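Quick heads-up: it's one chain on its own, the form predicted alone, in structure tokens.
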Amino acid sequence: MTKLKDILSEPCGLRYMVESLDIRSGVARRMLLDTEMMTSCQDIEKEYAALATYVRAINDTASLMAVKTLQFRLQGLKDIRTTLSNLKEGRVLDDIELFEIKHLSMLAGEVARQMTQVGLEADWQCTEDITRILDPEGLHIATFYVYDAYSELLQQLRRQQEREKDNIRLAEQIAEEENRIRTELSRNLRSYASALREVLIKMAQVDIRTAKALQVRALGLCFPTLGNGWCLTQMWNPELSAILEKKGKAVQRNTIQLGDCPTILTGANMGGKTVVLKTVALCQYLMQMGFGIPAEKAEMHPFEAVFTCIADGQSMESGLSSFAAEMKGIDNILTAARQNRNILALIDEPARTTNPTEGTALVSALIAVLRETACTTLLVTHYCIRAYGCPCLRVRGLENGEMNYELLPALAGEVPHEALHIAEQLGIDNDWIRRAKKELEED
């Protein structure tokens, strides 16, 4: 199964979304990265239902201070899964491990009480019994040592040691009694090992869902409607938006619909086609990982796998050129598509590094092949290709000296001719542009 950490480096803005989450504990962040991409509508709907509860609570302005307190409590959550495994396996725990369990049990109670203040409900078993075992004196302090209250004999031996500090035999007796108590404590706690692990995981989920809900609120994200259709209304890429905001600009939103046939997207250089492709990838990954979606409205469904061919795949180690690496990537898509797997393929400028004649033939043929499969495809190209009846879109393009990134229906084979206009807008060498125009006129 694909995990979040496996796709974090995909060039679509996913890392930005993950790193901007206000997760407070290291264990929660590790668990998030180990999250498996959901492929079941039932699992996805269940996760969004849980997240919706957090969003409703956080959208209550009066609860924001309580939310911050909850996050402060969650900072104390530590990854003690190794300790809990030792406990379950019947090992005798040392003082540090017993402290970790005591701290977890006390923290679980504190977090549960704070969740009530936020309007949320903790769905784990009460840990008061564990706290009583590890806090026999009822001090409610998050420290641990082998207390006198565990044994009258231990209490007597320690008092005697105060008078006979150099008595080696007495020190050995104290150590023996303390070890006996640790053994007994470990045995008494063993039955709680699985429950404590569940509490740890659920508290980490609280940390993750709180961070996701805050992100939904901060960015104005939406929840998807799951169905047979696939359409993103007024989608945008938050990473690009943040970059543009620093320059005093606003990101342009777009609407796109994908269906059974491959969707072909054309447009001028610098026309935002790759951004569209990356944003589609981002939204699909976010949906299958249970995040809010950067769109006004999203009707989506999960795929078994998402294939992206976006970045230059040239590798010194593999010895593959850009073209060879790209061909290998597309071949993987075709292999999966021919196996009737439910996949999403996002392909940016295939065959762009070869000559236009062969490139056009390769891309046209690719559309023909993908059309015969169940693969959902968005393909970006500059070539004037055969569409085989597939829907075509284009970027509106240059208007009044500025780029309009709106997506419009396009005719099959319609390719924009705006490269020279864009070059002029960029202030490129006038003589070069003039001669290029002359070449076009002569053709």
Contents of the next structure:
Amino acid sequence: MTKLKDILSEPCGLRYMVESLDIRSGVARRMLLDTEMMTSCQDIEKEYAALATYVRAINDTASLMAVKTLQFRLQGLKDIRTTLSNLKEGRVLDDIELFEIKHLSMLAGEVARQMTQVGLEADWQCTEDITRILDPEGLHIATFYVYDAYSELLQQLRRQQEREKDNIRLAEQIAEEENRIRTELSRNLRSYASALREVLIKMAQVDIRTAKALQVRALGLCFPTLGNGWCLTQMWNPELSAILEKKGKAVQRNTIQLGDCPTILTGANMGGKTVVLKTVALCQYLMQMGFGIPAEKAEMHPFEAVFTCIADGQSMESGLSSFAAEMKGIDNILTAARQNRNILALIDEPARTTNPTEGTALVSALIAVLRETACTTLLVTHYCIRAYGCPCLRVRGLENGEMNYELLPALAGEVPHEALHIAEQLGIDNDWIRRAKKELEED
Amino acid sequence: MDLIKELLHTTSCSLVGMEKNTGKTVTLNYLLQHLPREHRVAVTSIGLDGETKDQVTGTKKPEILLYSGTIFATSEKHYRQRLLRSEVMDVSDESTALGRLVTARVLQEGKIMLSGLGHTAGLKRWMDWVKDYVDLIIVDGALSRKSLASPSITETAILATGAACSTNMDTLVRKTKHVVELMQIPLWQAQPDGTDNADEEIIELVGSVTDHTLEQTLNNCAAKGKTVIIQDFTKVFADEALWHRFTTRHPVYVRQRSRLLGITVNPTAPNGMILDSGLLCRRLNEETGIPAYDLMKL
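I've shown you the form predicted alone. Could you give me the structure of the form predicted in complex with the partner chain?
Below is the entire complex, every chain and molecule, led by the chain shown above.
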């Protein structure tokens, strides 16, 4: 199973989305990274239904103060799963561990109360019994020691100790009595171990969902509709958007539809084709991880696996050239596709590092092979290939010296001839470009 | 006593030792004993402290005695070995070399080993949290100059020196004076927005300042006469003479500094030799202008 931490480094902006989540506890952060990518529609719908209640609650809350307070409480959540395992195994807990349990049970109550303030409902059993066991004096303070109230003997011995500070025998008696009490407390608490573990996990989930809901609100994300079709309306890449915003620019939003046939994307260099590919990957991952989607509208469905062939896969360690690495990557896609697996393949400029004649043949053939499988594909290329009736898109390209990143339907085999133009704009060596133009004219 | 009076007006103070066995623990115990009981105190250490026996020289060391109401932070391991009654207030995710950091309040006085966070950021977070509960935070600097955490984030500091550093009084006074000078390097005044003045050309020496760093800067023509900023005095490991030569050529500032309240002296060396503490205190006071005390004689 693919976990979030396995795909975090995919070059699509997923890390940005994860890191911009305002998660408060370390345990929730670790749990999020360990989340498995969901592949069943049922699981995904359930997750979005849960997240929707958070988004509604946050939008309906008169002031965000209550949400901030909830987050502040969640900040106190600690990962005490080791302590809970010790408890379950019947070990005698020490003061530190008993404190952790008391702290967790009191926090569960506080978080549940604060959730009500936000208009949410905590779905865990009240932990008051546990609090009562560990707060025998009813002080309602989240500190712990072996209280006098646990035993009259202890109380007497301690009083005596105040008079006889250096009585070693007395100190031993106190330690003995304290241990007896700890043993009893551990025994009484043992049956709650599993329930507490569940509460801990549920509170971490509250932390994660609150952060996700706040992100939906802050970035204006949408929830996907699950169905047979796959279409992202006016999608954008939040990481790129944040970078452009700093430069005072706005990100281009695009609509893209993927179907049974591979979709072919062409366009000028620097036209944002790879960004489109990355954003598609990002949205698909986000959907299967239960995040808000950066689009106006998203009609999607889960895939068993997402294959991306984006970065230069050249690896010195395995001794593969960039061409070989790419071929291996595409071969993996074909193997999965031929097994009739429901996969999404996102391929950026395949065979770009080899000669254009063979490259074109390889890409055309790849389209022909992929359209015979159930694999959903988005493929970017500069080559003038045969499309076999597959839908083609192109980037609008240079207009009055400015790049327009909008996507348009294109004719099969229509590839832009703007490379020289763009090179000129980049201020590349004049002589070189002039001679290249001459070469073209001679052809 | 003046040292105690001064402490009542500060919110945080670190104890810095010139060497092992210079009486830092004695100083800590003295302060805890003499501060008014109603003055709420929190204490922690950066590194290992409060060992019954010195880990390095094997000499007997006094333990740290904490009074009822004092808040302390120590590692999980040392919390379990405590010889006092206390209630756990927090178990932090921050971990020390000996497990997680446990903060607790003393219910009945007793002895404890203090060991704390080894990094400045964690220490700062703990101080920010605990300051709501107390009037004064005392940070035991342990072998401060050999810890990754810097005691300079406290408002004030006390320097412990003694015969363990040198049994030759002249050498001891000279060495102590050098550290006092380092502790008094002026604070760099950044602009209100926290950035440095762009008009002034400065050189920032990041990390440890060694002989090599200083020589490189001195030999660099482009750096001639420019203002130098270092993190804090604990980062200076350079030779005394070289340091003096350096400071005559470059104005030096620190990013963090604690105000030095006083010097405490332990006149006894680990080998048993005892210096005249009255004379030592007088000479230190004359040379540095900072009050010096032998706490055992007060």
